[in-house]
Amino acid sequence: MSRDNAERHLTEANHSTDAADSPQVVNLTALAGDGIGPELVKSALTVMESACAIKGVELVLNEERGGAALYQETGAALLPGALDRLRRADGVLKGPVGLPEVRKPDGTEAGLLGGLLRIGLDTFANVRPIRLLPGVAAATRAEPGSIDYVIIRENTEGLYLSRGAGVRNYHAAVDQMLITRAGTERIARFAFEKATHRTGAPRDGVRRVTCVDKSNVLRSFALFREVFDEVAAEYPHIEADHIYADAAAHALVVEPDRFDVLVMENFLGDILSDLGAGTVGGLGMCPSGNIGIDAAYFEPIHGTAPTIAGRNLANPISQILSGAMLLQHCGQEGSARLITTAVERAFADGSIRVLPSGGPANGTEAVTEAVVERLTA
C-alpha cells in the first residue's frame, strides 16, 4: 500500500474489531515519565492486563525510560535508539513527563518529549476525545451525553514547529508558524475518516467535521481552510463545518452538543482541548493518542504534578482511558470497550468521585480497584 493510501485508511485500521484473525498478543512499551507518571502508568497497566486476560489477549510489556529525570542524569530526554524501539512496539503507553526545576540553559523546560516523539515518530495526528460521563461533576450545566466530540490536532507543524527555533534579542522575539498543504491534507483526511466511524454530534446525530482556524486574519490559516475544503469534497456523506478559534472557545462551553469531530492546527488544539477538559470534569478525565503511519503512543493530557507524586492522590482515569485507546488502536476493540464501560459504571454508581481539586476522593489505588472490579466479559 502506498503511503498516501496508508494515510487515507489509517483510522479505519484504528477501528478494527476483535475478529477471529485479530492478533491476540499486544507488544506494549511503557514509558512511565516523571512525577505522578509512574503511579498512573502502573494503574493503567493493571486495568489493561485484567481486561486483556478476560478477552484472552496477552500483553507483552517492555519498558523505556524518558523525561526530565533521565535528562538530569544523562543530558538527554531519551536513551540512544529509543525512537527505533518505540516504533517497533504495537503501541506505547506514556505517562506525563517534565519537572519544573529541570531547565535548559536558555530557561526553557528540559526533558519534555512532545517534540521528540511527535516529530521523531511522525505521529502527525493528536486525538483527544472529550466526553462527559454520567456521575461526573462538571463545571458547566451540561448533561451526560451532551458532550461527546473529538479534537484532532495536527501534531508535526503549526506554531509549535518553532519550538527551540525562535529568534530573540533583548527587545523582541519571533516564533514562526508553518502550515503545509501536505500536512493539512493528511490531518483533514484523518479527521474525516474518524467521523465515518462515529455516530455524529449529540444534538442532531449528524456526522460532522468542523475546521477551526483564524483564516480571517492569517494566511497560514487561510491555507489550512482551503485544503480542508478540498479534502471535505471527498467525503460528501460527512458534513463540513467551519468556525473561528475564538468563536469555538465560546461554542465549546455554551453549545458543545453541536460538535462531532474538530480539526485544527497544533497550538489551537492545545488550548481548546484543555478548555474542553474543563467541561467534562477536568484534565484527569481526558486521554489522548498520537498516531502516525507506523507508530503510535497514548498519554494523558495533563502534567506531572510532582507535589503530589507518590502520595496516592492522582486521578488515573486519563491514563486508564489512554490505555483503552491504545488497545483499540491495536485492534483489541473488545478489551478497550471493557475498560471504557467499567470506567462509566464506576462513575455512575458513585464508586469513583472526583474532588474539586481534580483528585479522586478515595485515592489512586481505590480508583484502579473500582475499575478492575467492574470489568466484565
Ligand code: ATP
Contents of the next structure:
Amino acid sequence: MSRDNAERHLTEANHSTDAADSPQVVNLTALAGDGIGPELVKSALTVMESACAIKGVELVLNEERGGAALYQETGAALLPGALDRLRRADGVLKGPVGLPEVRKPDGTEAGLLGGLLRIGLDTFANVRPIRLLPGVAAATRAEPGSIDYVIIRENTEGLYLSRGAGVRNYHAAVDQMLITRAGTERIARFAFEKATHRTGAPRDGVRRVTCVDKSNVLRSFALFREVFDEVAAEYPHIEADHIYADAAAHALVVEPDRFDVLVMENFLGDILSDLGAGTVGGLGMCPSGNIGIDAAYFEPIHGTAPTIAGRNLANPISQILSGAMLLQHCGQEGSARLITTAVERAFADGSIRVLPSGGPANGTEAVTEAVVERLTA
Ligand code: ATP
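Starting from the form predicted on its own, produce the coordinates for the form predicted in complex with adenosine-5'-triphosphate (ATP).
Full complex below, order starting with the chain above.
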C-alpha cells in the first residue's frame, strides 16, 4: 500500500470526499480463505469489478493463499513472503479463514490469520461500521438510521496478544492482557480522527467517541481509560464519553442511537461487534477494515461458517461492503459509493432479504446479481 493511502486514511479516517477519484488503477490482492470465504470473495470481486468498470478504474487482481486449508497442506497459514506481497498491494480483500477441525496441539484453531496479519502488518486499527440499512429486518426494534456507529477495535495488543503465548498445563491455563500507552494513544487518536469526519450520533448529531472498558475492575483498562482521556483533551470539539463494557452490551441493544464512534481493547471489540451485528441483520451484514501505516486489509467480521460453505447460502454483503471500504481507502470514492448505494437500493426495494438464520432468501449469487444490477453511474 502506498504511504499516501495510509496517511490519508489515518488523517481523514475513511471520510467520504467528493474529490475526483485517483489514480485510475488499483492493485488488489485477494485472499479467499476457507469455508464460505471463496464464494464471498468471488461475489465481492464481481461487484467491485463492475463498479470500477463504470467509473473507468482498472482493478488489477493478484491472488494470495492463506488459512486453515493451506495450514493442513503445508504446516503454515501463509506462504513465504506473503506479508511483503500484501504490504505492496494498494489494498487486500480477505475472506474469513479457519476450519473448526484444524487445531493445534493446545486446542486452539490453526490456520487463523488474525495474529499473523494484524501484528505482521501492524494494522492496529480495526474499523467495524455497524449500520442498520432501510429494508433490513433486524432482531431488535430499531428504525433505519437509528443505528449508525463505528467500533474501533485495537488490533495489536489487548488480551489476544497472548494468543499462542499463554501458559497452559493439565490443571490450569493463563492468558495475559497487555495495554500500552503507545498502543492506546494511537488507537484513541484514530477514533477521534474518525469522529471528526463523521456526522455524529443518530440521536443528537453530536460527534462523540465512547471509550469502552472495565476500568472499574482491571488496572490494564484503567490505563486504557487514562490515556484515552489524555488524547480526548486534544479534541475539544468532540464529546468524550465512557461506558463499562457490560453496560455497553446492554446499551448497544436498547439505545444504539446514542453511539457514534466507540473505541476499545481487542477482545472487547471482537465480542461487541458481533453483538452490534445482531442488531443490524446479522454477521453477514458487517464489513471491516484493518488499517495500519504501511498496509490495510478488508474482511467480513464473521468466520467461515463451514456448515453452509459451497451451498449458495451465505450472505455476501459483509464481503461486498468490505470491498467498498477497500476502494474508499484506495481513493476510489466514486466506485465505493456506487457499491454502497447499490446495496442500499437492493434492500430498500426488497430484492435482497436476509432470513433469521443469517442467510439471504434467494442465495449468495442472487444477492450478487441484485447489487450488480443496481450499480448505476
Ligand atoms: P469466528 O470466531 O471466526 O468469527 P465463529 O465460529 O464465531 O467464527 P461464524 O463462522 O462467524 O462463527 O458463524 C457464526 C454463525 O453465523 C454461524 O451459524 C454461521 O452459519 C452464521 N454466519 C456467519 N457468517 C454468515 C454469512 N455471511 N451468511 C450467513 N450466515 C453466516
